[in-house]
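One chain follows as structure tokens, the form predicted on its own.
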Amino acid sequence: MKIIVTGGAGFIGSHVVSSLLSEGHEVTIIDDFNDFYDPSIKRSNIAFFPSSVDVVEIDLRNGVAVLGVFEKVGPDAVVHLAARAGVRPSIADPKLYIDTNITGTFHVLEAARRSGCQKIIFASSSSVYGLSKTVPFREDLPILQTLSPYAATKIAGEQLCGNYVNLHGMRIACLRFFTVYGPGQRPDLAIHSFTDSIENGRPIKQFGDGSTRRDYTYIDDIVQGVLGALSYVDGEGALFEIFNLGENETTTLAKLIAAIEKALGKKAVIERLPEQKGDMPLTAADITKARTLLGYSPSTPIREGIPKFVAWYRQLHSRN
């Protein structure tokens, strides 16, 4: 197929790149390259993938643009990735999280109607189920109220899917990530800055007592999930499904730390914060109905995935 996927210059998108790539795809990289983190990982990111993988830097803001990368490739499908990412960051600045996200997501829906693209594969977030009571997280939970701009952006772009579904026959899955994790993790994420903290001597930022938990879930884990999804859109099951990509697993802040200490063979200096305003307390997710549709099956709990990060990081720096 040849298949766009916007955000594939980032942490998950470049791994999905690879992923198709390997699989015979044909693949086209929107990206805009912000400098939110360093762009320059970005593209370290995708310097070694063949010439064959158009890049085009475009803004998802510019309806325009983004309309004439997919006039020109003609995709069978896309998955799209991109967006404003980070809860503290969107308290900050919501207009630039509802202008990228939820117009930037249109531009993208819009521009595969009017190419004729029918299958997409919409990157959500476990933060859209904001304070749920009922744990582990099932997809078929009423959300009525979400903690942060950058989740309600997320659930704004659940629903302009369904919107395109039911207008326009569209074939969606929506996905919602649990807290991704592994080899080239953007350097802002806790545990890679935790990572990086701990390993140079300086002190990490503990924003609680360190008993909130996590559903961590490694970058395999989720490409074999959205890889599965692009299999399920490209079928005969129901036109719009919401699907949780997690580890089934979760783990407090405080054993995340002690097991980033374990695989470094350094102790944390931690600076105790309180809580953050708009972080959810728990996230958990149950991954049944991703394991029944999409074949999903996790195999990389956090014991054996932090040692792996730990051991990129360190190979990664050792080359700087």
Ligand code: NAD
Given for the second form:
Amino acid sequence: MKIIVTGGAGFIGSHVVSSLLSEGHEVTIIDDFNDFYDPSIKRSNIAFFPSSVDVVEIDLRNGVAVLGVFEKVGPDAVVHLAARAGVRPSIADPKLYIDTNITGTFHVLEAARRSGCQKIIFASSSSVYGLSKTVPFREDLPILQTLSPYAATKIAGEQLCGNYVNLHGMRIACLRFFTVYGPGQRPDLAIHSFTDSIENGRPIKQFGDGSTRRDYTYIDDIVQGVLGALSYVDGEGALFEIFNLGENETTTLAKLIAAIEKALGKKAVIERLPEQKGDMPLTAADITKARTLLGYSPSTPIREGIPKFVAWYRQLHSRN
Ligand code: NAD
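Now that you have shown the form predicted on its own, what about the form predicted together with this ligand?
All chains and molecules follow, beginning with the one already shown.
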């Protein structure tokens, strides 16, 4: 298939592109290489892709430019991963998140419709579940309130996808990713920033008493889920579906820090800070639906994933 991957230079996007290429797909990346984190990391994520991968450097907020790429490429499918990610920065600059994640998603959907592309994967997030008390979270839970502008943009994106399916007969799978980690993880995310600080003897900031819990998902499992979803929208299944992609295992912040300490062989210096507004106390994915319909089968629990991440981190820094 001819596939456009938005955000293809980012953490998850670059792993997805690698797998799509190894399955023989033709890939065009749309990415604006913004400075949410060091753009040279994004350039190095895509440095080893073959020259057949077209990299188009545009901002999704520019609808005319997005449409131009879609008309030129004529994609069969889109994996829409580009977004401003992260809960806390969305509280500091909600407009940027709304413009990029909602208007940007609208531009992608509209360009897909106008260029005759019917198959779309949309990257949503576990953050849409907010303070939901029913755990593990199932896709059919009512979403009554989100806790951050970021989460609100993701539920809005899902809603827009639902509209386009209903109005224009597209096939769309929205994937709610649960905290993704692994080689290439964004430097702002806890596992990466804790590893960096502990390795270099700097204190880590622990928000709350360490009892918050997350379902951490290894990148290879997420990629398997994205490819499964792509086959799903390419088949005869329902037109609009939402899937959780998690590991179905929750880990407290305190246990996460202990696992990183063990893998590094170093003790953390912990600076305790109050809980942050917008953060969820718990995320936990029910992945029955993805297992059943996508053949999703996550296989890297956190006790195996953290040592793999630390090995990648150390190899990267031994070269620099
Ligand atoms: P990332 O920041 O590494 O990747 C996003 C990419 O999108 C970046 O390369 C960025 O330059 C690009 N981008 C951002 N705004 C753009 C714009 N206006 N125009 C063009 N390109 C733009 O983040 P990631 O962790 O790889 O996340 C990918 C997707 O998965 C995002 O939609 C994110 O919200 C979602 N997600 C991630 C996680 C996680 O734990 N990493 C969890 C839930 C959901």
